[in-house]
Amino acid sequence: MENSTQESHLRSDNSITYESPYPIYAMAFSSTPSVANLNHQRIALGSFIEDYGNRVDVISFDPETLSIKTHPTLSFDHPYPPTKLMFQPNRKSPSSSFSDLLASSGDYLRLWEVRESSIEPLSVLNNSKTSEFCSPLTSFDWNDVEPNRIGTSSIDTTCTIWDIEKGVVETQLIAHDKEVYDIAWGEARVFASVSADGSVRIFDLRDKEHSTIIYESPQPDTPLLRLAWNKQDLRYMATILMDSNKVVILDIRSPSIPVAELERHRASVNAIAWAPQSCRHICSVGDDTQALIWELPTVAGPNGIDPLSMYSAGSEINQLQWSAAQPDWISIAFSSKMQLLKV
């Protein structure tokens, strides 16, 4: 296939902005409609203020009206700014209680369950031995295909899985050499972490001794931030490394060697989705203030690959989610704004 390089910019009259009291850096879409009204969605958003007391806002948006509507009483205080929100995947139908459960990390990882009209905490995560002490948490994941499984990741260098129903730990793995950034899971018993000593790994919850190193930063020990695991084809996952401006793509079939590098960012990378509904669509977003949408080509031509599309925000954004449920929206955060763009 051809790469274009023609770029297309996404329509700013598709867009609309929601501007949060405090910083945003945490966000997550639900993975069903609203109760209330099956048109809206609920979006969650976390604070970044550098002190002990954060908040969380539930709020929801109708894609046919462009609206937002805020709710007083779905909000609730957060002890330091969560590094990660995430709704229960994966649910069908809004259940009969009328609620969503909400994960939270940060210190421990928290279960709140979202209600109607209120916001009830259910439980604290904490497998730390001494009580005095916890090494915060850099992310988690939801497995979509058992979730009654929540992975953690943690700047002790371990990941660690959490049966949530009975709240117990089902396993701690020393993961990595230096902390550990992110996890993501592929399978129900796989998933992947990466980390400051700059390695991707792959962990089978069936065979815990061993893992898989499937990429490392071309120069030692450059920290790898985040990884994104396509869900529509498992065989690839996106990586970003430290103060780059690109994109690693990879496929776990022939490790070490990228299958492709996003490199049209003009700073640093600081957020990655994949499409829910395409295997070969993923959005980036960084410092230089844009959301870049590519479409990876089945070659790659030899001057690289031009994004599909890109919009331009007011500042650097630092956070980026793409909704399952709504598949033509993305949100992203910069400052203090949320944004929707339709892509």
Given for the second form:
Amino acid sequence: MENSTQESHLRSDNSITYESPYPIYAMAFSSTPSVANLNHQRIALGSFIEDYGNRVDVISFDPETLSIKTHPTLSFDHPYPPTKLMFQPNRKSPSSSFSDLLASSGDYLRLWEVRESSIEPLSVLNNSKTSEFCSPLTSFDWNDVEPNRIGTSSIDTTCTIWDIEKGVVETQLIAHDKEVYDIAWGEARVFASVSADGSVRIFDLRDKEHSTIIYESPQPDTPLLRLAWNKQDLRYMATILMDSNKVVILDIRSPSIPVAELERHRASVNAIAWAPQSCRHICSVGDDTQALIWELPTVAGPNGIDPLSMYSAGSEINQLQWSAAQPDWISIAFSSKMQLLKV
Amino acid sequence: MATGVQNQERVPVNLKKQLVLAVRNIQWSYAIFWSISAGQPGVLEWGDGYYNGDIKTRKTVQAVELNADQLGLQRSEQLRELYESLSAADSSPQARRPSAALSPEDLTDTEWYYLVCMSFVFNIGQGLPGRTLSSGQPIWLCNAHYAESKVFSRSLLAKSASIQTVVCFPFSRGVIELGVTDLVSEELSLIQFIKTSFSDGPQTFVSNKSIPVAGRTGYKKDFSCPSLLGCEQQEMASPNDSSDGYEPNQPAEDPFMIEGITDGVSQVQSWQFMDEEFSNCVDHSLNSSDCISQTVVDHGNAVPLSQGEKDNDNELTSLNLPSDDPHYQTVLSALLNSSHQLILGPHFRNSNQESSFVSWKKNGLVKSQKARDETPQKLLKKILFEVPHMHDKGLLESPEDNGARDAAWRLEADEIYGNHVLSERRRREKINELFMILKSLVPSNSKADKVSILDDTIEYLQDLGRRVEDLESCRELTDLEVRTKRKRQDHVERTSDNYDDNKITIRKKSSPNKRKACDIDEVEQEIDYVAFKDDSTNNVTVTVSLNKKDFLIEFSCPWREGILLEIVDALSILNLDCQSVQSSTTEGILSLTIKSKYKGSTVAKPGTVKQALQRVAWKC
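Since the structure above is the form predicted on its own, I would like to see how the form predicted in complex with the partner chain looks, so please show that one next.
Let's see the whole complex now, leading with the same chain.
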């Protein structure tokens, strides 16, 4: 499905579907518009093929004309599926040439420079002493206040903080007792992580000896799979548990007590994303093929919180991105399709 | 949401309440918010204020019994009214002076000071508020009443009012000023506290210098008090002290909570899990959640209180927060005071016609939910659980490929490992090494991943085992041959039995024609010799030799009751007449030597006899 201008995309009034040649998991929105056309938004899509050869493609999206354009040259190989993709937030690229920084996690953290018509690999950030054995990464987060700082989470229970400009490790912390599944920055030196040991912990780089558990899953050792920190209101975080249809909202000022548990999915939740422009909206997607937008109220009803709105996709939705660059659009990925939905 | 939308004319309602609480929390005399004038840009004018100082008398008879809080509010309102009436009178003397609840003679000096402040305006850079705004830094003025009028233009007024300390700091779109009749030395943490209290709600400031009064005892843990900046945990002022106004104050307090001093979401906290939170809050944040805890107590919810103790004991210990408490406080303060102001973006529109999303309906949507047999969160779990391990496997496959594929240079990082990370890594390396060795030992032509290596090894071992058994049994038979060779013309039929496969391979040394001895009446006697050897562990051996019609059977097997009879029976079924039987039993093993004559017309094959005897021996 790779025609350059004419896309065989499905378009309804307010959503665009892109059909990829392979199943997709990782997805990322660029924070900078394309130089050529300021309206074009770049999206990186990582494949999910259970084999060695995987690919990452960068496509561009024009919200005015509701069209998607693929760029065959903007593509690269990746060993095994990338577990996460992310563009550098708030990037100030040199005005002369357009270039965006894309990071991918898998066996290592890799940096790629996405130019107008090609992608160049920049570096591979490898922390292991021997060249053979690495600790594969489950996720990472790019600090939006410190553009050179990336935190990664790994199955060897550690989180590593990189200075990508110098290409060195700032610090590596043993974050949890079991594999760490996700990491999110709060501000320049504070991050939080979730793990198979079922806890959400907050770390401060100024005080590496201590971490604070702000939530533990009610059934002990139920892994927490994903974490999202509300960048608009740093008091709130959201997390999801394994095999659970609940989205747990936490207030960092009140450890251990969830502020809310959003329980309207009919199957397990796969991904969550806070609204980039509003501090109390959050979106979640799950195996019940639903994408739900919730508004966290001032006063909750006795039966819990109902979502504000919903969308039904064709199959289980595995990925969700709500980018600050395009606050009106939510992108979801299910099977081999990527869909952009207008909010 | 949009509570932060600022009215052009007045400051937002909740700011007033924040002012009230702020000045109450620290027990100062007044709080004023100077806002940037809408009418004249570059000028600070009276925005709102709250008077918390001394009052002379309650002049009017209260129709309704007011609590202290409402009293304070009312007073401030009255002061404002009075000011307005006075200024109206000034501007239009002929107009009838509107009646105000208060008249000037009812005011204390401090109240008068407060009232007069309402008339002040400041250019940016002029006066205390003006300079605060222009510099963006807080200003703490001690001995305000002695200050120069350049510094503090109201110093004379302050003197008469005995206002000794005035503090200004920039906030939102203006300046907040607080004043007190006591002399309070500079304490920046107080300003911090006020600022956080604006975003966080009711709290109590406990300064380092104040003497704590024992509050509730027994709860040493406290972890949700950003207010305790710079304080140690257990010391906390009694809720009673600082919340005189609170106890009878529920109706007024609740609106505070609900209307949202903070942003909406925090209110979910107070509603959604009320019981838990109340009990938790009582345990955890005795002074910061005075309001909540007070209301708990006053509602007579003693039960959750005590329940909470037990429930939370576990939680407290498991969370291990006490040791983190001061650290967590600093983390929280870093987070909440960071430069992020809440970005109040455009109000979230969902009534947008163009949206892909539809309003949520409780019963609406998916028509047929087919039962999902598959694992939930399948892809997510694969990404988290399986994909990382694919890399381990891959390393065995093509380490050289990995090197080639990484086009860019690899970066060495600083070595900061925990001990267990290092040993885990070594263990993994060791395991991989051993797998490579195993691969080299095992002939295999498949891939070099761990699973295949193990498969091949298992197959190889099984194969080797079979071969060993074959060889062993071969060896034994060879021994037997040597031992039992009696006559040249003896033909020996050997039977070897391979138990593993239940295969019986019969290797005959004699020609098949000679099997039936009765057919051949020759000088040559043939002995059909059937050797049957089982595992030595079973101790069953049968040897049957046939001489014309006479069978010589040598048989040993584990003895059991009645076995002799069974053997004789089995033989008679085969038309063998037992002529003589010699038997002995040693160590549970029965050894028999039977000579039997065949009495029928056709002779049974030795193999048949053997099988029959086997059956008897195996019957248990």
